[in-house]
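As a starting point, one isolated chain is supplied in structure tokens, in the form predicted on its own.
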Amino acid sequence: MMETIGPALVAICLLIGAIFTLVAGIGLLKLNDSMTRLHAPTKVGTVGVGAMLLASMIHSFVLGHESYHELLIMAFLFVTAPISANFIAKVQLHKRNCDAPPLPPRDDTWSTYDVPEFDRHHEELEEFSEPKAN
């Protein structure tokens, strides 16, 4: 049973990992900024390599050989890219290569575990229009 569905799941997931690396290959060509650039690789080509580590994974159960090496690289690869994504994109807002984010809307507790007044008598949503002076 498994010697017919396993080599069209190597395929499947063979063919989901080439679209994927491919969209991120574009993606990492024709943006136009580094932040923006950023996007493709990390999201997009996880996924890809993603799956083309599970396509060698399945191919060699199939053949009778457990392999679990291609699981510890997709546990480090899924680990890893985010937070390199987060340095290079802070490296970039601290050289100010790029445009910064907008402000949040309320500034004062934003990041905060301080709750706004605002919020915890949201029934008195009138009396709260204007923000207090300290």
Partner chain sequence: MSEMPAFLEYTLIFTFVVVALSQIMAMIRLVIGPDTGDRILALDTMVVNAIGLIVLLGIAQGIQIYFEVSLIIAMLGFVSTVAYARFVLRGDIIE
Given for the second form:
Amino acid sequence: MMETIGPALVAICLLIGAIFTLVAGIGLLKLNDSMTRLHAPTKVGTVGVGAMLLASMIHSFVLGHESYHELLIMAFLFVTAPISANFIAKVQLHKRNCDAPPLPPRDDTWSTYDVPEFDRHHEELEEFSEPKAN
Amino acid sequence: MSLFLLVALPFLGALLPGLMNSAGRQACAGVTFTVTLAAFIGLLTNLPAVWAGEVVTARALWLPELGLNFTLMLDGLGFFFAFLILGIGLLIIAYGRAYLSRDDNMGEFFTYLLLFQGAMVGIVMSDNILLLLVFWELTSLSSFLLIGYWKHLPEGRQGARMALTVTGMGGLAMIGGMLILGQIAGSYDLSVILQNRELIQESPLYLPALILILLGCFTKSAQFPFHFWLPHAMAAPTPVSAYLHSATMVKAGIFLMARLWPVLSGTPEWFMIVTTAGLITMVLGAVIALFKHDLKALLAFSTVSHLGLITMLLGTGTAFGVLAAMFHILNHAMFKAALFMSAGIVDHEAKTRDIRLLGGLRKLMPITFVIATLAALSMAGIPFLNGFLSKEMMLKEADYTVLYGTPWLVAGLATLGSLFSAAYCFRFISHTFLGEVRDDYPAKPHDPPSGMWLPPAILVSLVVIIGCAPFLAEPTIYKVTEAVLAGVKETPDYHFKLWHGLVPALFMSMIAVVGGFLLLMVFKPLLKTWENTPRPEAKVIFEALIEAIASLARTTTHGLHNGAFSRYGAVFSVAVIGASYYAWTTGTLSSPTRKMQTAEPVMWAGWLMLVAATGALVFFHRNRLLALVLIGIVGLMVSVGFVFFSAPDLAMTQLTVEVVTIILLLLALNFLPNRTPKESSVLLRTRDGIIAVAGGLAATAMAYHFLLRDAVATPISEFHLANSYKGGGGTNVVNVILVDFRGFDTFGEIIVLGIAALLIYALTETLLNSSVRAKLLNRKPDQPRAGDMHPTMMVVLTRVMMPVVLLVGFYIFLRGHNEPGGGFISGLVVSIAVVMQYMASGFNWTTSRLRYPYHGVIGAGVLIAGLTGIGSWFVAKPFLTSDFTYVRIPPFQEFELATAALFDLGVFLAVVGAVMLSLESFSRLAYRPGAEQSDHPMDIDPSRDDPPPLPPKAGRVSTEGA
Amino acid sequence: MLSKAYRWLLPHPFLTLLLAVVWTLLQNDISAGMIVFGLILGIIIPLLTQLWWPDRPHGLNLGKFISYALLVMWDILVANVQVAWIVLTKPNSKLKPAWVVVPLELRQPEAITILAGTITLTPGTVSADLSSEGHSLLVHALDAEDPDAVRDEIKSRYEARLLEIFK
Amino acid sequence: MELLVATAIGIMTAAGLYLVMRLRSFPVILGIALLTYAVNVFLFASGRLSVGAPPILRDGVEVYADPLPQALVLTAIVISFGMTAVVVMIALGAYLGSSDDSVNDAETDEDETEGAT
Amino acid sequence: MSEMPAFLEYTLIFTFVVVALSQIMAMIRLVIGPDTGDRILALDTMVVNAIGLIVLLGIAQGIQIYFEVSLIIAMLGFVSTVAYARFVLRGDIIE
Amino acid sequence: MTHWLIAPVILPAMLAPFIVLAARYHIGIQRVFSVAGVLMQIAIALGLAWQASDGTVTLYQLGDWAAPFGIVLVGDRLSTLMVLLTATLALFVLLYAIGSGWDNRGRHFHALYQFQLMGIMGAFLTGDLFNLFVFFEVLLIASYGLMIHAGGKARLKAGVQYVLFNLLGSTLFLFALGAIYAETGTLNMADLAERVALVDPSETVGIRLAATLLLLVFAIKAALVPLHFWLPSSYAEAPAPVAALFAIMTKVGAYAIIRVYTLVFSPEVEVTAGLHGTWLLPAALVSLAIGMIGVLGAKKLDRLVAYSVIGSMGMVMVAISIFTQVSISAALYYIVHSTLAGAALFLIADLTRAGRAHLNLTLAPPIAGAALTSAMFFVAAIAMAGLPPLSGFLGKLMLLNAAFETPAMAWVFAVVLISSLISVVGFARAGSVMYWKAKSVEPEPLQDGQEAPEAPSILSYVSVGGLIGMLALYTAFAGYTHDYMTATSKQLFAPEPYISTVVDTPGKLTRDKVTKEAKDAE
Ligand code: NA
Ligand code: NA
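Having seen the form predicted on its own, could you give me the form predicted in complex with the partner chain?
Okay, now the whole complex, with that chain kicking things off.
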């Protein structure tokens, strides 16, 4: 059973992985807005590699030496991806590479723009510390 | 007295004046005199043997294999010179005691003097030409110290350096000459060399040896064109001048020419070179001396002239010449020492040596007048004084000598020299002592205390005695001459007497004296002409030459080592590429032994990525952050390549190291500029590009070459593969090599890491204790900063991830011996886990909660690794001998216990400690006082603004379960 | 007393469990020995690092958390296809990216983080930033005709559930 | 395959050398890092190239990649890591002391030798 | 390559090519930027793709020992992304 | 099994972390341990040298693995001699560092010092090329730490260049090792010597590249022109005791060249014939010239000394490149001499600093303790310039004597003698300005609160005096030492016992096999 279905499953997972990985690449290259670009790889890419990891896991069962390792890597990727995305988004916000976001309803500003007093004086551009959209 | 003691006495004695310095000036001079006297008496004890024609010897081995031994000999020649050196030395010491002023450091002076004396005695007693060289150079060095004794006077320093430079040059040339001479003769022992006249003179190396040795002699004895240093040595205190010029230093060259006379002389080369140099020196020295106004300068050039005379006599190559030379050496030593001392007395008393300010001293200092006049007349060649005798012999020899096929040349020039010689002697007497007493002397002169006039008086009485009774000196000079000739030539049949009949020499002598007198008559117009004649000033030329050389050296040195690392790098690359190219092209090449493996598409893709990233890195290297990202990609692709080519351990190490490196570089970049300015010109970049491409091609060629060929024999790794499990207890062969087969490498490696961390820590401390600290504290960020230092999401994730990563690190550590992993990677992984915590909640918050003594961790790591190695000593095995066993404790599966794991633990600890200490140090640099140190792990935590769900300390006390 | 010892030994029981699971997965071997060893490590490591996680999350409901996790996984699968479709087919000009501001009811950092992570992993949204006091979440939507609808869905589909998990 | 590896080594070497000859410490350090990559790959390649044969002993497997160069490269990587950390620190120290991150050290001692007189 | 059905082998090669392509696209984004954020994003993508490549290698060679490498890449990729971003945001990455 | 051979490496390797762990904040304790360690080193080194003096080759198999599979340490006359030299130098330099207070001007001096010794000792003792690399790195990284000890703008700037250049060197070393392993499949030097014989004469490119790269690596260490650029500023800017210790570091390069080129790529080996012969001698002569020109051209006293080190290495390399038994023994004699003399000069330059704001060769008020310092300078300069009666002169004679065997004799004579003269002039000018001319300057009156410059401590003088005393002894007993060098050179030129000791001694697994076979035979 495993001998016949297994490779097929592996192949399917690989194909899914391949497609998603490709989409991640295309998205990264094609999309022209920096915040929009963020969407493609952080999700699609993760799923793409996830599918390949699944393929690898199934493949190990096919070969007869079971492996669960891949789950760990998958979990790892999935847990860290949002944090990476969050940091990159913060970078884009900080560098003003996107439309200015609306102000938060309850607090003064977004945390990226909430620059502590002692950090506001840098060498060249003082006004940079304040969000220019506001 | 043993010759060893004789030579050693002055050197050993040289220690005393310095030590006695505090005991007073009298003690200082006394001890010096005593030492010299002892040596002098010691010398005399050898007189009977030497007189009997024996050669007294003493040998001790020093460097037998090289042929440099402490072999001394004392024959007639040596005795003669040693007698002069020590005898006149005694007088000089007595004179010097009276001469030196209270401000002069007497201990220092007499130390140098004794050193010099010892060196001179050594020269004349050496039976080994290499040993002679040693003493030879020692005279240069000690005379350097003597001449420069008055350090505050620029003339002293310049004169000393000039003397050292010129005589040093000669000495070095002589090293070459002596080595060649010894090589020809097959021995460096004089006694052997002197037996090999034919061998030496027929050797093709004779001429180079001769020239090099003569360079030494001429420079030392101030022969033209090296005569110029001697007058400048006058800057020394007068006792030194008297000593150097009469009996010692300058006679060394003469001595050596005499010493080697049997083997070197008699060839046309010798004759031409030596005689010519001597003649020119004699005349030139005499002419210049006439026009010198400084008494000592006048005497100095007279010395030059007389040395030329002696040289000329040795150059003729006849036995009579030698005889005359030896006699003149004796005579010259006496009158010249006396003259210098007299000049010194005048200087000491009248406070000037300028002959133009003097005159009429006859009445004020009659004793000095008598002494100086007798000595000067002897030098002028006036009968009944010893100078007359030897000068006449010289003229006789000159008369017989034919140079350049011109019979009258030597005779004419010799007469001319004598004429000028007589003239300056007369000038010396008349312009100093005769005439009216003046009233404008810088000081009122009178005769000095007996301590100063007695020594010259003794000498002058000898001058007169020999002058009147020449037969007294005859046996001695004959003994000496015999010793010089060494059987090569017959000793001449000639007797020292005042009257030889109306021989040509007598007429020449008369011409000289009368001519000298006439010359003095017309001195004033002559001086005017002399002063208006443009002539090369040797000192100026020499100094310009030295300055030019020094300036060239400066330019070369600083032009070459201009501090430009970029150029050093280029030179390095070119040198390596060039040498490799040479090695390649001179080797042989046959066809490959391995087949090229096909490259799959994925390989191509990887290659493309790597090349693209590398290219982009070069292209964008000025944008530092981008460059950092790109180098990360290069590293990533290299790691993937390692995985592809079956090296998982390598890939993991590469990756972890790279991330830590990037973190370090980012930490550094925080302080450094973010962009590199464009500075190098297109030309420079082209040059660098060409070098780089050449280097790349070389590396490619070499790698390609080896990749397609097998090693000449089975690689030793076969053994490692075969014995990894059996002998090392692990299946990951790479790890077994690291912790067992080549554990010593790994031991060194962790020490490197440990040192790196200590260094970084130490430098941080140093920087923070320096002015840099203020600079750092006042630093303004060079880019706008965002808010939210410790983002909430990151902190929360880290709380979960950090323990997981630690677990992974532990896992990798345990696995290392059998699967990819090990202490090193594990250490880096654990470090990265801690770094995550640092990045999330900040350095201060993190360390304030858990401060690891990273120093201790490093130390412990190295100690554990080392002690594991030492542990094997207790079972009588070498360092790092491993052992392992398999253990089973339920419910766990059987597992392995290996000493290698303990070693790996050391590695782990050292790595963690090193990485963390380094990061910590960087963070300490970045500390800014303005930044408020949060008490919270994250900046934004809405749970804080609500009423806390549990009492503050509930974390520990609450009884509620989760 | 016992619970005191329990709290001392297990400052973060879920972490202990997580570590044991990770250890088993790492070893690729589900045997008694491995699980025991994993638990031992799961106890030791949190003890070593607990000072860095001083206050433990309270009131976590494990059962609801698991169902939430399954929901998110399903959403991820579906969403990814949607995003892939958008990326591949929609020209850049037709995309309507938008900022979405999500006011937060959640207070615990752990909960907020899970919400933000969920948002990022699910269709067409990325959590970009938190407001300066942590009361709103800034979300970027890839293609949103109606940002308010996106906000409402986030609040109802995920935040509501998380509020239940983290009581 | 061999050619690809050889050229990769060459290209990294060339790029490394070029950067090493730059004027500021940061690119020079990057250049050294590239050279380190190049030499590590070269040293690794001295065991020749084998695909799919990691030197981890398994029953029934006879062919393994040469483990020794791997161990050597591992040591080399670690050492060069230490070295890089150190050079970064020293370069940083030099920069902080003089506000100049040039690797070239133009001699600044103003006092010229007046010559020994 | 270990023994496997032909279709799987082709799929594998296809996947390799696709991942490599994606990698190259990310690389292009990395080089063209335009801003640091995009570059960090591209790098993050490349790291994830590298894991994919290594997983594929494991499948192709039938060897499981590349797991640790993948795991480490996953961990490190995350850490370096955060480090880069923190650098842009704050200058000092572990303040 | 005796473990003495590894003791020179292990002792500092254990002592250093101990100092870091236990005595990090107590300079006094650090000093005691550091000095005690060095004294023990000397004792051990004497024992090892005594053991090797009858020609015995001692082998130490690390991990009990037989060569070439494991790493071995080999003690022969040469390596033990170098160990003894290092230990002796280390003592005097350490005393100076303590006496002058240099060790307390930054952190971790003593730990780094011990690590430095460990690296040097390991480099001298190891019989394995890669292990040699590792020890090179240990000694280098420790040297980086010591070089920038106490910090300062100029020192750090020079430190950057020093480190960067050596990183290039380390990279090159790895290229060389890769080539060696790729060509021969081994790393052990003795084994390499045997395998070089297997190289196919029709395929010599590989081994020639390997040999050349290796030589270049060692040439960098030996500061051979044009690979010497790292030396002048780093030695000049390094703290004086460090620069003094560094006097042995260039010798590591010379040692390695002698070792590898007598043992492995000896002149008789066909496949590498003519490799070093072509350009090593010219390069050495140029080094000698450049170094001595630098002595004359230097603007500062410390640089002058650094250039003299380059020059002295030129001398050593000239002797090596002639490559006869006689010339190698001259090289060995000169190595010991120039190490001691160079170290003494660096320390004297530091003594000169007392009371002087700078070491520029320009006029400045007299220094504190001038008489003794200038006397020491005079003696050390004589030694370095190769004037009689000190060992420099003897070394020069030996070298020139050896030069009769080379066709380039005239060149050797000319360059050696002329460069000697240049250095004499250089030293004389420098000494005259520093110590004599200063007497013509009135010291500036002290300002309020300004303390008169303190004369260097007695311990400083004692340690410099010790070095000079060593030079004097070395000169006086030149016969014995030269005999020792000749015997050492002979041993190097007949490497068969070395090779057989290393390669034929059984190790862990093979030994079991041997005993088992012996049992079977019974
Ligand atoms: Na910056
Ligand atoms: Na390992």
